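Form predicted alone, single chain, as structure tokens, below.
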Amino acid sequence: MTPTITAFERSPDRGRGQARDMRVRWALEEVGQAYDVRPVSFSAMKQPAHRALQPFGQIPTYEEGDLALFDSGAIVFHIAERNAGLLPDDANARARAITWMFAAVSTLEPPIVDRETAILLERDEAWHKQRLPMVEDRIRGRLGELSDRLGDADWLDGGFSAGDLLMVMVLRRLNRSALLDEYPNLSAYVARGEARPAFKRAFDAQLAVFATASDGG
């Protein structure tokens, strides 16, 4: 059965691959699973029909038969568990890959999103100039720890896994800052993820949505 995911009808990232449906697209491309996409407008995201799938009125969602999931991390985990290619066969290696999945979304991502909030929503506050450097220092702390752990390895734990997929997507949220450039091995790590054919297919698919919207199609 072909799963259906939801995505922004008009992506606020202008097709740069930052919207969280990109994570799900990439995972599906990695495992060779065909999928359909249902674009959702911002107003429709807050309506009861969508909230029945995603109680917080966000994207993406994932529907496959009578199964409906929300939250990009959980969806990627489901895809990785049901298909070969994103989790190792060895039980211990599999557990470590899952650990990195959780670390990406619960340890690395929160301070990065906090920085985005500070820039986009708090920049007019009197305390903005004092708060932003503190947020960025917290990010540097996490990046330094991750950089030390990665070292000169290609991936976090042996071969590429769903842990790397989510970690690369989280780190890409820093693409418009200079923070990632302070850690050359992390910049190279992200570039390796972006060079994967499955990433490129997913990125092109998401970019096409923005291109269509911009053309009025």
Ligand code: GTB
Contents of the next structure:
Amino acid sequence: MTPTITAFERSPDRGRGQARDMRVRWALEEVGQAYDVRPVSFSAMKQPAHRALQPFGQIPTYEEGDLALFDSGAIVFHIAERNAGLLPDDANARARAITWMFAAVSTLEPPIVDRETAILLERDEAWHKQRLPMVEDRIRGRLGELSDRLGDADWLDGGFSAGDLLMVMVLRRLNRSALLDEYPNLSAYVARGEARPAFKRAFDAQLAVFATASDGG
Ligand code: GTB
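Please give the other form, namely the form predicted together with the named molecule, since only the form predicted alone has been shown so far.
Entire complex below, previous chain first.
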């Protein structure tokens, strides 16, 4: 059964692949699973019909037959569990790859999101200029630790896995800052992820939605 995911009708990131449907698209492309996309507007996202799928009124969602899922990490996990290619067969290696999935969204992503919140929503606060460097130092702490662990390896634990997919997506959120450049092995790691054919297909697909919406089409 072809799954259907939801994505922004018109992404505020202008197609830079920062919205979280990109993670799901990339996972689907990695495992060779075709999918349909239902674009949703900001107002439709807050309607009961969408909240029945995503209680917080957000994208992405995932529907497959009578299964409906939300939260990009859980969706990527589901795709990785049901298809070959994103999790190793060996039970211990699989558990470690899943550990990296959680580390991406629960250890690395929160300080990165905090920085975005500071820049987008706290810019006019009197304390913004004092707070931002502290937030960025917390990110540096995590990046330094991740950089030490990655070393000169291509991926976090053996071959490419769903753990790398989520970690690359989380680190990409720093693309427009200079923070990632301070860790050349992490910049190279992100570039390696972005060079994967499945990433490129997913990126082009989400960009096409933005371009179509911008054309008024
Ligand atoms: N934990 C959930 C998940 O991982 O699926 C979080 C989902 C989420 O944050 N969705 C966002 C959303 O629907 C879009 S991805 N927001 C609308 C709302 O809450 O009303 C976050 C996002 C949005 C925009 C950019 N950007 O413009 O660069 C980047 C990331």
